[in-house]
Amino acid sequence: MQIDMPEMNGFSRRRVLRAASLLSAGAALPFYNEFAMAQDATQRLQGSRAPMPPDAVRIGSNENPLGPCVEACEAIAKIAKYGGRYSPHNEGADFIKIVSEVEGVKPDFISPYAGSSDPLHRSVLAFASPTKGLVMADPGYESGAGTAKFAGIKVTRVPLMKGTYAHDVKAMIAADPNAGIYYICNPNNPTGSITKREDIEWLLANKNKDSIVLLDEAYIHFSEEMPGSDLVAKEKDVVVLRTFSKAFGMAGIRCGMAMGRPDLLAKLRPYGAGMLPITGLVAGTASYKSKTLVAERRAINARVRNDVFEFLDKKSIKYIPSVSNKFMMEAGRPGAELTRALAQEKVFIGRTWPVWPTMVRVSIGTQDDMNKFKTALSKVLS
């Protein structure tokens, strides 16, 4: 029996099926999430699918080496024996309840996902189309652009502002006044730079009425900036993405969410289905209940990051100041060359972006990780 599929957001039936295949393929696609892209880059670097050495310094995927907090690990241990059931004790409702309390948004303004990559791709498919494109920063987190390209959606890249490396919101609207999505990653990936609240509010006030601002706050907890959850509570045309992969150290456990008006969140649902892992839900709930975790981890990350910046300053190596857990550094040569040289020292950093071919992204690891990075960098530069 053939089921007729209505057109969705300007997509033909063929496009809808192609979009569905995108989300079902998941991490098999090289643009699906940060790990997939980093893994793809590493495989090209090594020329094979060989695993990294066990003593490798892994500072290329913006992971948090601190891992889940104690409370999250305890919650996982307790729920593991119930893994035969999709949701044995209403874990999803518990997660939404604590997020609602902490973020100050209504429960029906929250949709849990297995990380933030899933709702990012859904948002591109839901709000952009062959006639209403995606506008983003250059350089910026390119995963959503990969989805857009896959689905035949126009992507417009706008350079970051000189000096501050913030999103140039006025240039973004000028570049495509009729876009479906204006994508702001804040702090930005890869630069770790901030786009101020007044600029985000200006964008919301001046965009076309049929578009949304997609505010990706994967790294917001590393900064002191005000998050965008209040914009959701005010029912603005905004979808806020969060993940527990970064500050909360749960990249391998998979938990995240989208926040927005119920009518906006409803548009994400047709582009995929599936249950969240109960381990991720209970770990996320436990992490959000902690009153001190974010501040403690923000301080640890800042201390290690600033130590690296002091080292780079002494070496007269240029970098972009960051408030996040990664930064962009000038290689003084094609970035891939420096990446390969450091890999020979068992230090694996991040990738380059086409717009800045001589800059590389470096994630913040432990103090020991970064000490080894400094030693290896000194060696290869000498």
Ligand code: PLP
Given for the second form:
Amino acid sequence: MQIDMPEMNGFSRRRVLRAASLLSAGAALPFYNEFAMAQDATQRLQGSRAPMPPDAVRIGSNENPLGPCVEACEAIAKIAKYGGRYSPHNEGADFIKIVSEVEGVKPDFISPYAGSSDPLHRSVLAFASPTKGLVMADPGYESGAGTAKFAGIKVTRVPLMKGTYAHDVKAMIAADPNAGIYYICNPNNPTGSITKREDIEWLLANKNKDSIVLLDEAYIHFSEEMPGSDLVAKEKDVVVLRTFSKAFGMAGIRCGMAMGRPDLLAKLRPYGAGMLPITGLVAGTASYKSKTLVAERRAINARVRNDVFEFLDKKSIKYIPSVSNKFMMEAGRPGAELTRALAQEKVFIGRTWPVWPTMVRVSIGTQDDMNKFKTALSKVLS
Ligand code: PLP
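Given the form predicted alone above, produce the structure of the same protein in the form predicted in complex with pyridoxal-5'-phosphate (PLP).
Let's see the whole complex now, leading with the same chain.
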């Protein structure tokens, strides 16, 4: 039987076949997401993937402890009994309609996915290749770099700017003028810092014409920053990624999307089946219909974050100011050592990045979580 191969985008037949044979052998491809990377870091510390104790403080994966909003939970409960069908009442169309209204982007510029890891990996395979690299920040969110490494794509890491911790867009182009992807995570993971709109526009205006800007807005709703949907509406060479795993508290429910010109979104299609659970779709639709949810959650996150920052200021512990639900903090020792010591207190913080080995990432949990974090940190540092 003749099987149609997706367009190979500069990948050798040997690489495509290698990926296919790994998949058919059931091997896990190195397409990591935040949770998998957090689990790996914990495993390296503890020597096992033992489940966390039930009273653990989980502030390592940038999750939202508030979970889905009430309307989303009700929508999930209502749809469950129709789950025998792939798409009982056109849930995908309803989702696209509300996103289109809220974001001001035409429906065919929106592709729903089960989170944004999926379109992130697809984008790397679709727009970068062994001859067109991926340029990203250092420290930056490593997930796409894992895909690139597997596919033999060159990854160029460019330090964040001193002082602002914004992406250094001029240095990013200079580092690889022929790249296929310039990846901007805004606010950045792990720093929670912002790259200004004018820098993103400069990047779009000055990059090579065959590349895209991959604008990962997983954390945009925690900030006051202008989102990139208008750049999509203006048909720029941009793919915007969104997930419902963060502000909307749906990491385990799974919903997300890519927004971009239809010709760009079409390039993502061949790399997977992409079916979403209807539970994720209806919960995403219900969340987007709320007129108050984003502002409420942004305020709660900011209040808890500011309280932690006050505590760190009092203790003279350095951190990078963040507008997101996580921040980088100086451990004053190898980051893994502090992480391990806090884990002994059942407080599980995030990982370190090789470029900043004495800093650790801490996610914002509930006020109660962060009170326990403060107590444990005081104990460990004393
Ligand atoms: N992009 C960034 C920057 C992230 O931090 C994450 C998850 O933490 C994602 C994308 C993907 O999240 P998910 O697959 O849960 O939608």
